[in-house]
Amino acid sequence: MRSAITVSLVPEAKGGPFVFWDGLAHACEQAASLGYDAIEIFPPAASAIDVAALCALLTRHRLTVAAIGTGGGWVLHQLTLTHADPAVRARAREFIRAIIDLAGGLGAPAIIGSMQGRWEGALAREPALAWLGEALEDLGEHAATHRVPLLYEPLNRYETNMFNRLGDTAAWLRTLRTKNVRILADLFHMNIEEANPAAALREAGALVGHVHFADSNRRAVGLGHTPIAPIAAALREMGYTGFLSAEIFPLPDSTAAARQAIAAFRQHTTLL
């Protein structure tokens, strides 16, 4: 089990659930000082990252990259893989492909969350689902060329109506031709959608490739009401060895949130 902490490089997303907001140098310094293993990056685009500078920071602070998010494509450009306009879908796919190349070069997966989009209005679920499946098959195989998985995140009902539960997501992913897409299990979304988060993790099983370590209120674990012990037990039984990444609000401030998250990580991973 490895720990990670989030850093946003997208000012337009200010107020979102990311711990550090003051650049990669600051995030790496803080993460290393608190004992984290890795950072998870939310960039505006792949081109915004100076790879050489990032690698120097990672080496200096003995960190790795846990994952890189693609949500900047939605926040800044409203790109989704299920948009009714095929030109928008194509732009979304290329935006994600570039993030996959960036992340893959660092040995990390890319995350598809908000860019999955939703079906609504004149757009029915069936074509939206077909477009999403086609995109994941294409992008999953592209990620495989870097020998990393592609992460797909079921979100809560207020953020998407594509997939909300881990079990439904896993069943659908198993129908795809690509076998290189894994589930990002976000404990905040699961608190809303799953009757039993531990059972949901077991149902998804080996398809779980990344965990967002957040409490029920999207603050650091220990500051809400999610029962973490059964979740820790489920991860142990599953043999999960990936990251627990704190995608949480920086409350009461970034440093305090990061300290609480790493303390919770250490407390609960002693059970694993």
Ligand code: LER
Given for the second form:
Amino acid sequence: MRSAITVSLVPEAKGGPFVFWDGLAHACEQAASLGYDAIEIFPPAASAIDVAALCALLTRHRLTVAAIGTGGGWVLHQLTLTHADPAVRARAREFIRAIIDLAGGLGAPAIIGSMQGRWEGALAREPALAWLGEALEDLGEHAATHRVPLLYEPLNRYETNMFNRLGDTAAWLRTLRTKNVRILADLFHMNIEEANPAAALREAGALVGHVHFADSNRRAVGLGHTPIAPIAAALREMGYTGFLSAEIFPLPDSTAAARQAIAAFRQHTTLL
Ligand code: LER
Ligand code: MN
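Return one more block: the form predicted together with L-Erythrulose, after the form predicted on its own shown previously.
And the full complex, kicking off with our chain again.
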């Protein structure tokens, strides 16, 4: 398993679960000095990233990109793949496609989290699910052209009503034609929704493509009350070799959160 840490380039997302907020150069410097393998980026849009400058930073600090989030499309433009307006759904898909191209060029997957949206009001679950499925078919195959998966993230009930648990998500993904969509298992959402997080991970099995490594209160692992040892054991036994990425609040501050997260990563990935 490899370690990663989050950096937000979206000031409007302040208060969100990202560790670094002061640009890519600062994040890379900090991540490398603490011993992380990779960074996970939350950009305002694909076009906001200077790829040559990012590649220079990655090379200098011997880091890779673990994943790139698409949530900026929701935070800044309220774009979702399940919006009742087809024009908004089309813009959402193009926003994500551009991030898949950016991430794919760096050998990393894009994440669909908050841009999945929700069904409500006049919109029933069935059409919303059909639109989400069509989008994942299309975008999953697009990611395959870069030889990277597409990550789909079930969220807790306060953030979406599309999918909240890994088991339901895995069963639904298995019905899609594309085999290139993997599950992002966020331990914070799982703490709210799963009866048994370790069992949920085992059930999703090889579909788990990325992990957000967070404690029950969305602070660094070790600063809440989630029992992490059985979760780490499940990942190990599943043969999971992907990232444990610290998508956590910068509490008590960014550096302390990053230090605690890498200490927990080392403790739980080497002692088993
Ligand atoms: C994104 O990865 C996530 O987990 C959501 O809760 C948005 O913050
Ligand atoms: Mn997450």
